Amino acid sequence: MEQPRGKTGWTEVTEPGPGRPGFGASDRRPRVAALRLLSTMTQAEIKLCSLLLQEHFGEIVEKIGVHLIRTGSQPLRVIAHDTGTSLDQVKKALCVLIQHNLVIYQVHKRGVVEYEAQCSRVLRMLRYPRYIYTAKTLYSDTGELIVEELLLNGKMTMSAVVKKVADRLTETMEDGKTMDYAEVSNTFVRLADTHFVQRCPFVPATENSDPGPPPPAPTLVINEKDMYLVPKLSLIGKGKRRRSSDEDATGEPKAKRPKHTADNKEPIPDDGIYWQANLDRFHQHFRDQGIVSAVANRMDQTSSEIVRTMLRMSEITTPSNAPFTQPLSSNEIFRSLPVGYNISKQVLDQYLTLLADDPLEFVGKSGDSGGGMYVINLHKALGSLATATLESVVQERFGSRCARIFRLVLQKKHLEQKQVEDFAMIPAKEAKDMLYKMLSENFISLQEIPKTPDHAPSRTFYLYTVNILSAARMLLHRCYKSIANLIERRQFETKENKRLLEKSQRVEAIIASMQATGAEEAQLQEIEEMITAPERQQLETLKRNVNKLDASEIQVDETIFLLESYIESTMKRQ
């Protein structure tokens, strides 16, 4: 039997209640579906986490992760019995997860120690590549492989990266060349003097000395000024190659020596001094970045770099996290300016005054000491950054029209749809679809502003608007599941190529092990025919395809990235 239904056409869940006009179905829909997109949004996070910790770490991590992701904090016996694994699996799982900050721990009053998965820090591990990129951009290949050292590991002491890198340098070298242990350590520094990497927290000393029962979890601390402390380390020496052989000259098996020679050995220096990548800073580096190349797009060259150098001058100051950089006053901009840019005091004042003028305000105008302080705010360029993806989406999916639409929309903030085919110079029939079309796709919104308390359409506004932040939070959603679907794909693709694969790299391995013997150019050409010319365009193809999704992940986690920072940044100003 069908329900009776309301004027408004939906059909009324409860009566007006006081102090709530009019509250029927139609207001509760838009909150049901709103808690919808939630609930989706979580189980789209959790699939990401869960493909990335396979990945990375295998299956008895990643149940361990997705188990605690799903669940919140729990005790280690009440994870060992809800997965199912032994607690001696449980215990390395967690080490791991630990180690990479995937996880953290806290000590109840009772003395229970409940573990936390950390999903936000998992949903990093996509952004890898880049940090390594942006480390070698900016520090060469020696900060490349420093950085890449800490992600692989989690955490490291500075003693342990150099040496590690400096042999894997060595390996690179041509022969008799090494790379010293001093020119590492510099770019260490360096690293640590922008804070790309940070100091981990500690146990402190005094817990250690405590005569009474141990704690049943240490407690770390870190002191913020000590965060980016380089020890003072001597370390003197130069990479090693490693050695084809597994004996050394004496003919003693390498894997006895450390036992041998263990006693021997001097105590590290820094020894419980780790060290992590802080990626707050790259993340801080990424949205510099942006607004940079924003300006550039918008108005020139040389507004991009004076943008650029007032977020320079400001980036150690301003925390990751705040709406503005700190103040700083033209004349400090005028001396920070690169060395080639020959512009004058001048027509560094012109500038300035134009980027504050300037609608999107990007530069803003804080007071008139030291010839005019000047601030970048922050949360309104990523707001802008975030509005433009929007924007690039909608024309994408729907078509320039559409596009037309939704700029007209969030120009004007409310808008009918009448005064939206009047604005957009669209026919009545197509500016409804499209419309109604966006608002399916949660691109818009419908808000309905009543003038009576029985919510009767015919006496009802009905105003489309743009509410970015939701937007934002629907595209995000959106791309966490393309990012899923994208390593789904690279994995189907080379689970059907694996004994292709396999076979290549065996040819491969022959080739370099025949190469290091001296073989003769005829016997290389012989074992190379052995992968046939179908095979190797197969292998071509395999090449090109999981490049191709390689390239497309980067891309969407470069959407995913000003989204989080957009929404994150308005969340923190409400």
Contents of the next structure:
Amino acid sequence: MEQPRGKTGWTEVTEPGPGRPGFGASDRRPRVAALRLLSTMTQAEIKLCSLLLQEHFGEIVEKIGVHLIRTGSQPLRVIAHDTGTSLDQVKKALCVLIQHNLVIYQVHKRGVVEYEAQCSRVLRMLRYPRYIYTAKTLYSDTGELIVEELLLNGKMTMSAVVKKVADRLTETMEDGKTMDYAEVSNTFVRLADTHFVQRCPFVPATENSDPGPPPPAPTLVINEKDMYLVPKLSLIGKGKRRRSSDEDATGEPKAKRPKHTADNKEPIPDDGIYWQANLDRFHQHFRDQGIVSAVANRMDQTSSEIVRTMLRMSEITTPSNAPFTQPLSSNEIFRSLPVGYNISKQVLDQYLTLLADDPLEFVGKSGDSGGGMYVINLHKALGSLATATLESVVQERFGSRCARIFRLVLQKKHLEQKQVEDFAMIPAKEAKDMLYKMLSENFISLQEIPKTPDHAPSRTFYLYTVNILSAARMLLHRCYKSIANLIERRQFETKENKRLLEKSQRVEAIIASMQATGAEEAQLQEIEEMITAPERQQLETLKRNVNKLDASEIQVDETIFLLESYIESTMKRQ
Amino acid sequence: MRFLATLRIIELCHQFPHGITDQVIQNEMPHIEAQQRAVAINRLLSMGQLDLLRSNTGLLYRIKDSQNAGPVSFFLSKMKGSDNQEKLVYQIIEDAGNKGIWSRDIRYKSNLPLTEINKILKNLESKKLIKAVKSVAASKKKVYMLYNLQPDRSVTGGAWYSDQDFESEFVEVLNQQCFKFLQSKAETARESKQNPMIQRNSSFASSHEVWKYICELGISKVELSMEDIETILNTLIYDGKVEMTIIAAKEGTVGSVDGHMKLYRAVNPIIPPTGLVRAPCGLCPVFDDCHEGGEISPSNCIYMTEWLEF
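Starting from the form predicted on its own shown above, please give the structure in the form predicted in complex with the partner chain.
Complete assembly follows, chain above in first position.
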């Protein structure tokens, strides 16, 4: 098992004495026996966070971020001191991290502000492509760009998002066409209504009767009902194309320039109301997707559509970590089916009965009123998906006979050596070999039941069993390390070809500027030939490899999602 | 002289069909010495003309004729030239039925020394009266049973073992055939496009149906029972290819056991192969040794290189 790195256990905070250097009088640490259990993160997770932070934000943010992940909650000066970076840089790094919700702050007694990194949130950066793609499938390009902007900038006001997205969309449209702000606003409102974007907590408007000095850090609050409330803005305008430099030179006279800058000084109508992407809602969507596709694989398309309808109806009413959805009556489901599906009520009832009776147990019947009350068993569904993931890994790594033994032990819970051989119909020698292999990789564990008090091995029962939770954790850890490996390989491949990449970039820049000045075809050709055919081939291979590694990261992240959801759901029930 | 003695003894036995004791013979022929008497009696016994019986008074000699012949004497008549010990051992083995009995157990029951037992067993085997069957549970152990008995399943392992070897290919073939049958049944049900209830019910096959199909296929030299087929179908369940439900069935419906019936159906897995196994790291055998800067690292990983070139 991995040894968790970083401080574990308890830490005591003591007051600095007058002789200690580096501490100003203003930030004396409170003399609390601050016994805090610091979060333990495994080596693999820390490594992955480090790679992600570096790729997205650079060296300095990575250093600060990883330091905070390793050491838990710390005040500003301690961070600067321990990492050896200047206070100014630490402040900037923390700004970036807080903007992206990767670090939170808390005011402790005596006014000390401590910053804490959210390691799990850092790992979510892997999933950004999936969030953006989901928005695209649900709300087309407009939705895609809105979510992308929000994820890349952490927090934004609605007006800023709308303007930016309209500009970007206009770029891609045909000449003469522009994207209207209103359309983008509509999509934004729809995203807010379905809870995919939410408002960030804000500083509550306090009365100015409070005489004391302002607190060192503001406390942010958000109301449940305010979270998805879109401010009444009338954003009027159209997206603007980015004017290319020559158009400026030939087109507008200089007099127009000041007017442009004046535009930017207009007061923003929704200043202070910031929005962020609601990752939990996306996770709920992914979970629903997983359940629907499992039903489609096991049963048929119609059954999966019915389950999708039921999940859609429960989106807002059921909290995302509930074990069951609210009961839905068959009549309600019938009314909510998508328009294209014209199945009769009886047929729907038949499908519901079949779903409830299926050994999968994803759907259960909870009553008979309203034509039959049905619930979706979310916890069981997540468990089945996690188990299927484990089985899939065993099958691919060790072979289908091993998978047979694994499923057998999973279903029968505890089995002796002889029973495994008999049930699985595999010869004794092979069965033993496979069991020991799985045992050494921690997919299966051994339970001892002694017959005599002295625990003599010849008089003890040894039973094989599968502990799903611990196997899931073990596999999750392997996933983290795998993604870190993939990222490292991708960076290595890029570094190997750095010279070639730089050359190709320079050539492209030259070509672009030449095209702008109206060069001849022959001249362009000459420049293009600066990159030889084998070099072109190399670039092609590099592009293909980088794409493949990227895609693989996203695929492994899918596995991570299933396992994490299951572990979270199980821990909440305990 | 001897001949006369034997004749006389036979006459006496005919006179007393229920058997005569040694004393009676002595009384009849007082002029014959005990030894000669014994020889005569032994001879008659070995020729199978007399039966030797034990009563609470002593030994009885009875004429053996077809009316008198019971099951014991029938077998004993086979054993021409066997002596009492052999008969005893034979009796013990017979009692063990078709489960057979281990040589050590024979020793306990008959109280005969090991060497004697072995000699007798060899003797009986050569006379084709008993046979040794190797037990599948412990391959060194040999159990003895009567020659013409079928060994019990627990000894031979049933249909899956032929001469102590587990027939893996046979099991595999059966496994595939059963799965194909269930798969095609599910296919036809799906394509029939009827209402969902009928569709689902017709995709199920009872264990009896599968058994009949396999028997008709004729791929098995050994006769298979419905239970055997159920064990094969269970392995398909553990392969994740088939699911089972139990329904209540009326006694008397074909294939029902104890009022319920097992139904099997081919199914698809609920998720495709998971993301982790699509990356080389998911299947890597040296995963734990891999770290940046080491001999095995992501930068120089040969599995990744191969995978990228694919």
